[in-house]
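Quick heads-up: it's one chain on its own, the form predicted on its own, in structure tokens.
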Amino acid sequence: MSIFEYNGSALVAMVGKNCFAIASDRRLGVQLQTIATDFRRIYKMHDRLFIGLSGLATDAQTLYQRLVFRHKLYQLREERDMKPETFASLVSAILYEKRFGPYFCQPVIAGLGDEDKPFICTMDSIGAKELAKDFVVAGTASESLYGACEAMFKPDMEPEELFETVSQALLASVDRDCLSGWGGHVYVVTPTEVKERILKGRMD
């Protein structure tokens, strides 16, 4: 078993019309044993920028603490919030400087940039970015997420339809992966509000 699969995870970010959704499962396991069913994988950097960290849970939490530290330094120096593109470059640089002993994480970054344009991207454990205009996925359920998102995605969805689409894709996918599941956690972010919802899924 790969170290990335040790705790299990499912992450997806999807773009809508001037909005985006980012969703994750809630299971924390040690291989096939479930430890917690309310684990948080998506973190808020500021009101318009979120990061999801799949992979090894301990490394995810360590990496998140480093990112908060760097983002707060940026806010003090620049007196503004970081743009999603800038933040993606920061995450990539932090991962790449540890490339010989990497954080076992695959981040998913989602944010609203200039003129409320949604930005999503994912990267591997050494910071190689993959940008997308529709959706990005990560975690042990990524294969089934690709299929579900490919089938369900359509461009320029309104926030409510986007929530429905990303939720159905997540729930359908984690049922096909034994290392992730136990419900879901969905954020839908528009220029004016952030909606957070908890999904109930199969509890097995």
Contents of the next structure:
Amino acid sequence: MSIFEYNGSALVAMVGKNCFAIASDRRLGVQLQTIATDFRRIYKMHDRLFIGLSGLATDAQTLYQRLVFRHKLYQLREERDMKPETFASLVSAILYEKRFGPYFCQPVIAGLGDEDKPFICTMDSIGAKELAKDFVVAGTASESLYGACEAMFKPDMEPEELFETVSQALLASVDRDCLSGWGGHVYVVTPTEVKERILKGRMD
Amino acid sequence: MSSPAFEIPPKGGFSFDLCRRNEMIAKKGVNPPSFRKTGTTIVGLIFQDGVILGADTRATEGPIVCDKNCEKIHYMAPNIYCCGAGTAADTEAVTDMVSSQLQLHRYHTGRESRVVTALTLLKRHLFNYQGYVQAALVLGGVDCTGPHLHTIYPHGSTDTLPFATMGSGSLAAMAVFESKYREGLTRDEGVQLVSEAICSGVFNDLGSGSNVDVCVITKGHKEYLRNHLLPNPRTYVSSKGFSFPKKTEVLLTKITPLKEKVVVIEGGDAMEE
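Next block, the form predicted in complex with its partner chain, ref. the form predicted on its own:
Everything in the complex follows now, all chains and molecules, and the chain you saw is the first one.
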């Protein structure tokens, strides 16, 4: 059994027209036993930058606390929020520093950069960045998510259509994975608002 | 001596403080994760005016393709580029680090970087970590002493060659080079040969795929042809797409409007007293 299958997770981020969506499942388990059905995997760094952390839940929480610390230091020094590209480099550096004893965590970063251009990125557990123009996935359900997103994705989707596509892809994929599911948590971010929605999914 | 209550951002280099915990987890029968590799076919050759580097664009995580169009030709200096195979995080980190060191060296000496400088910095770093930093590189560039092409293995050994291939697709690409390479190729012949070698890796090696990237470096000039060839287009996309008439059931919606950023207009009058 792999360390990533200890807690189970599913994360996906998709790009739309001047907006992006980031979604996760809500299960927290200890191997095959479910211990929470409202676990939060996606965290907000600032209004226009979100990070989802899949993998071992304890490492995800520790890593999130370190990133909040570094981001707040940055905000104090630079008196502005971090750009998504800069933040991705920061996460990559923090993960690579632990190259020979890594955090068992795969982050998915999504944000709105300059001129409201959406930015998404994922990394493996030692910080190898993958910048994609369409979608990125992470977690135990990643293989199903790759397939579902590859089929359902269309470029330049409006926020409502993007929400539908991400939700359907997420729910379809977690239905085929025992270790993730129990609903979904979707954030759709446009330049003017952040819409957070909780989805009803199969509770098994 | 008490340890600080907060963590000071570290000065750089690797940190090994999670190793003991990870070893304990591994002993309990839980396997460590696989890292993203770049499967890969990377090649380089020397032609009459300089160096041509080529790479495929597939990144794999185990048997799954996680990136269909990644960049494997990394910038080192305006006249030096490096292709990387092996663990993706290692190739990216090592090439970024040496690229920064070369920039500092350029500021210090006021001269254009030499390929052997990059070579020595890379091989010293890789040998230092005894092969644990799994980066296999093809380094090429043109400096004041002429065009150079080198290969660097993860343990730190290097070779200087007129044509070179690395990665899982290296045998497929080398077969093409061995049969068709000759000295004094022109630019177009060189790009054609490099593309053919990478395509041979793309179609015959499972770890390589997608598109072909080419980089041509000559004295004082470089051309990065990103996605020079796209031999694997997506032709099966349905024009109808997916539509979901029955909407997803939503339990809770929370809308947070984002504050409009305040625009500061430079007003000269207020300050001029």
